[in-house]
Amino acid sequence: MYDLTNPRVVRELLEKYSLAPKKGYGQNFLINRDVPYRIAASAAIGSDAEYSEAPRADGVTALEIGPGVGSMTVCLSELFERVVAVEIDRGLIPLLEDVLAGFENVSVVNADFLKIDLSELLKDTEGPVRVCANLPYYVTTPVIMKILEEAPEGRKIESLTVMIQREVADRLCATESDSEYGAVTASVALHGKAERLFTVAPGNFYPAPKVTSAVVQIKLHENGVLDVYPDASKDKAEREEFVARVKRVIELAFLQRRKTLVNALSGAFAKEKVLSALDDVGLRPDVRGEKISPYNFCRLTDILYK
């Protein structure tokens, strides 16, 4: 069995595939031990968690996204029933197929991730799913919303524990009081709650990035939208309809954060019917869309749309 996170091994592993990290992929492979299996921990458990805290997840199946050399794919291997990792670099499945041979719960699926059909890949998956991934920078945020926007019916997928980009968490798991809060906040807020677990410094990576990382939990409402904002309707079409106009109305709010919220969606709704929303909300006619809560970008979008 290798050390995965040995950085002798991995360059010895990369050198025998004739491999290099890739920039153009956000590789940057996990060379302390003790994060993969944090992250692993964490997701198996529901909270930020050590891995001697962490009882198998029977009946789960892990979803990992971009293994890369398949550090934190052997900590999901043994805490999950099953793990399913989908890796884009064609480069490393060979290197892959080496390191996992003889864990029988994985299976690696060679595709990029933002084009493939989530409810296919999870077909023949019985039972929940958790994602985990130490995600690519450039990639963050298609990511997420993919995910968040196209997980099965019937709550398969239950969180998303994820490394990314320090700023990106803090945007992720701010709220209308904070400076951070933006529109990705609020979008992601219609689907779950996250959560920023803990740090990761670059000197934790190989080759080293040049930012600091974070763990970030998003946990899925187990009602959709309707644990955000119980009016929305029951009709699943409906709902989905009105979850697509609620982030059209939090994209226009942030486009130009300087603006009121009245003067940002001026070119999409009267201003005295915005004005009127306002008011039977409870807010300021000069309130900015960062001051704005999930739920009350809901309650606009019903009173606008109506």
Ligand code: SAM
Second form
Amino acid sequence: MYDLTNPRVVRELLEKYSLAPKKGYGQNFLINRDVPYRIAASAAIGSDAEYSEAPRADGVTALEIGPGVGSMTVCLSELFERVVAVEIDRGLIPLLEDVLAGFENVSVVNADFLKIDLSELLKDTEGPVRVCANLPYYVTTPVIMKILEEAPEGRKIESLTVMIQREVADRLCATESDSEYGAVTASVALHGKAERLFTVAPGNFYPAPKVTSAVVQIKLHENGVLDVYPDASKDKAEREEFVARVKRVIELAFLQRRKTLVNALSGAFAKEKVLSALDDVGLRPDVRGEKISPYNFCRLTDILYK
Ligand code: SAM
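Output the structure of the form predicted together with the named molecule; the preceding block shows the form predicted alone.
What follows is the whole complex; the chain from before opens it.
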């Protein structure tokens, strides 16, 4: 078995397969063995696993995006029933087959996660899914939004435990009273609750990135947007359309942060209509998007589209 977080072993493995870390794919490999275990264990127990050995999450499938040289994949294999890992870099596939030989519950798929059909990807697995990844920074938000929006019919995605850039983590976990609150915060909050678990310094990676990272766990709402806004339609298709509308309103509201909501929405809705909706919700006529909670974005959207 390889010591996949030993920098010398990682370098030798990459050399053996004539590879070098690819900047374009955001390849910064973890070289402190505690970190991938702590991320995988946090996914398994559903909170920061710093002080505890995680019990096996029986019956649960782990979905990993970007296994790299497999350092987190082997931890996931130990803690989950099944592991499906999607790696974009074709060059890493023979290396992964080598290091993961004997890990019978792991399957590696060579694909761009952003282009993959999630039902197809998960069709040979069963039970709930938890996503776990050290995400390449250049695709953090699209990857997270894809998982939140494209959960396959009949499959429950329970959580995402992901390492991302610290600044993005701060944005995801902000509330409307924080300066980091933005479109991505409000959009993610429609699907789940984000919590920052711990930070990881650049020295834990090979090569070291320029930024500090943080691990965030997003636990998906049991009843989707109904947990944020109970007045949303009970009909699934109508509810999906509603969520898409709320996101559009959120996007417009944050397109130019310094604009009032009335001005930000002026291309899409009559000023009088927005003012009346704000009045109904009990918000000031000059409120900006950055002060509007996810719940109030839902209420406003509901009124604006009536
Ligand atoms: N999990 C490994 C670790 O923690 O050491 C590697 C993490 S590295 C930050 C990101 C990984 O994601 C790389 O292996 C990279 O090739 C892969 N990757 C980048 N873009 C991807 C995409 N669109 N779909 C799937 N994998 C991707």
